[in-house]
Amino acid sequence: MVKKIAIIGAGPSGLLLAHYLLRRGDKYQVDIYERRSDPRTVSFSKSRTYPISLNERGMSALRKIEGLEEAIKAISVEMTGTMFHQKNGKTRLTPRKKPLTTLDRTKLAIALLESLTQKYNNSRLNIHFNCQCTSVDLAPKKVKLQNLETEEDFTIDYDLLIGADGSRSLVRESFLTTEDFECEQNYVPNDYKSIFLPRPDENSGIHLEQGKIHSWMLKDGTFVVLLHQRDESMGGVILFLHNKNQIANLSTTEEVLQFFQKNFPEVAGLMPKEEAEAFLNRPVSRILTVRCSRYHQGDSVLLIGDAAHAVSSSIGQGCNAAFEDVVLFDNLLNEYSDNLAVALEQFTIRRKCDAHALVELGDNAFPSSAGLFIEFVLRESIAKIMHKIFSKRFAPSISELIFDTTVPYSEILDSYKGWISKVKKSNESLISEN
């Protein structure tokens, strides 16, 4: 008997899960519901977008679906290291053992979407845009939604409901009515705004090497990260403490340009007035982290990605961890012959420890203070040297474990408990000072 799968959320994780489920033959009929418009038809500036970095965790998940890795690499840029720009104009390069595959989130979603619709017709797959989930009724297995274009309400039923609807998941919210479900949500201390810079003018005198992640940090923890895009433009973010928001005080385009000229002159030199004005008008964004006591409900609901374990963007693992969820669930369906009740329960059992560790690493793997950041860079260099010489006695650096391997997050956390504790104290002190 064909199972009806309803996926709430057409972000990268929901779309990749649809790929995995549909390749299992005729066992599943998949319907995806997304509150935003089809990204293939909406003008790019109106899309929710930011740069994403995929490491081996994410790329190995794409690799298992024919054609996806090639399609993603065709629209991506590989990053072979991180360039730290210092106040005195000098730079320090930290090379990567394995390159990161970086691209825009919207372009990633479009590539997954196009591949999905090319492979499957509406006899097995239907994608409903501009449809917002309004409530979930767990007992009768029904979801209420609203068509945002017509404002009409409608109800669907399901055999399996997937909550891939982000950190503020409505599917997860329905778990609050069940017994023994706990969920901890916290905002990370840093807020952020996106930055988009055009292809550099050859006469600007500013050269930011392609294939490198470029970063700048101020003493108060304000941090800028920029990456080259496929068209040689640059995209990234500026992060700053929520309770010491320098950005909120900027009220004119001139003040934006002056702020960047004073603190990040290379960025200012590449920022036209149009981007300064657009930056001024962009809302400040906050990141919510999520820890749950379980990721399933009975034999019919599963949370994946940010809905299950939203994480700080500081370690670039949100999408990678979400793709890892998809692979784990697929493996469990194989192991238990598509017995949903057992596979869902096992997903919580096998994922919870790593998912909680992921959130802890996101909060405290990398320091916010400039002073401790220098120590972090030194520790990284020493760890790489010692591991190269004494690989059995010394673990790789924490950044290498996170970015370049598929070592479980819980093992990484266990290897670096002392450092995590030190960063946590430093970050808490920085927040209290401000």
Ligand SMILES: Cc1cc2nc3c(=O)[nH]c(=O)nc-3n(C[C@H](O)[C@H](O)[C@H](O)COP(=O)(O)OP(=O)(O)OC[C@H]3O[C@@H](n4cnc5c(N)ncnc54)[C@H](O)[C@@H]3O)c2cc1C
Second form
Amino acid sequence: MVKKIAIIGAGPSGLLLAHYLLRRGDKYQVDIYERRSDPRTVSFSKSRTYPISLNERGMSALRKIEGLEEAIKAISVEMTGTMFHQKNGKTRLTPRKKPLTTLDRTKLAIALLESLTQKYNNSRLNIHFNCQCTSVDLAPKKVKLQNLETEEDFTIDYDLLIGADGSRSLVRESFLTTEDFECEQNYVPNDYKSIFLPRPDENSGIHLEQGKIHSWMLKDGTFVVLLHQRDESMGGVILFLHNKNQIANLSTTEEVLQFFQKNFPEVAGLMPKEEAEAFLNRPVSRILTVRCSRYHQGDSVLLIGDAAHAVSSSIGQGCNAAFEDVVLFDNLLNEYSDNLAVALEQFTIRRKCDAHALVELGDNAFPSSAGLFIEFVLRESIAKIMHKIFSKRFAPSISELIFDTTVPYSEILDSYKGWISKVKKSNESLISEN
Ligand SMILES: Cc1cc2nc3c(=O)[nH]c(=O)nc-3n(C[C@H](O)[C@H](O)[C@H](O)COP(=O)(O)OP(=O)(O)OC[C@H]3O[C@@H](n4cnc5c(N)ncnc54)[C@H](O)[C@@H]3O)c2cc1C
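For comparison with the form predicted alone, please write out the form predicted in complex with the named molecule.
Next comes the full complex, and the chain you just saw is listed first.
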């Protein structure tokens, strides 16, 4: 019998999972419900997007679906290193062994969506935009939704419900009514705002090499990350401590420009007045981390991606990990011949350790204090040299393990326990000072 799958959320994880489920043949009928409008039809909203980098963890998941890797690469830029810009104008390059594939989150979602709708017609796939999930009734397997355009409420039933609805997941919230479900949610200390700039032209006197992630950091931990985009623009974010941040006090376009001029002159040099104004009006976004005790409920609900294990953006792994979830679930469906009850339970068993480790790494692999950051850079350089010479005795550096390998997150955490606890202490004292 054909199983009815309801996916809540048309973000990267929900869309990639739809690809994988539909590829399994006509045993699954998929409906995706997304509260936002169809990103292909609305004008590009800069307030809700930011660049994402994908490494082998995410790219290998895309590669398994015909045409997806090519489609994503066609709209991405490869980054071969990070350029740290210092206050004195000097730069330091940390090269990358393997390039990162970087693109805008919304453009990634559009590419996944376009490929889905090209491959499957509405006899197997229906995507309902402007439809917000408002509650989940687990026992009768029903979901209440609201069409945000017509304000009409409606109810659907499902055989399998996928919570791919991000870090503030409503599907996850419904688990709170069940026995033995625990979930810890924390805001990361850094909030962020997106930044969109034109590429520097030859006359600007600003040189930001293509194919590098550009980064600037202030003593108080505020930092900017800027990347060249495929479309001749640059996109990035400024991250800053939630409390006492300098950004919240900016109230005019002039103040925005002065702030960047004083602290990030290269960014100011590229920022037109319109972007300063847009920046001022753009909301500050908070990032939530999520650690929960299981990702499934009975034989009929699964949490994936940020809904299951949202993580700090500083580690650049949320989407990569979300794509790993999709591959794991597909493998489990293979292993257990599409027996959902077993595959769902096994998903929790096999994923929990790595998902918890990922959140810990996200919080504490990279220091927020400028002082410890110098130690981090030194440690990275030494680890890289030692690993190159004595590869059997010395592990790759922590960032190589995270970005250049598919080593499970729990193993990385295990190899770098000492460093993680040092960073944790430093991060905690930095937060209490602020
Ligand atoms: C600044 C920043 C930089 C990042 N950089 C990277 C990076 O470099 N590499 C990386 O791997 N990851 C990165 N991430 C993390 C990455 O963006 C997320 O991990 C990824 O988007 C998770 O995908 P998802 O589909 O699980 O959730 P989301 O992207 O959050 O998508 C969830 C979807 O569900 C919809 N939704 C939510 N609630 C409802 C509801 N009630 N009803 C219907 N629809 C609903 C939302 O509108 C959304 O479209 C970054 C995150 C941030 C904030």
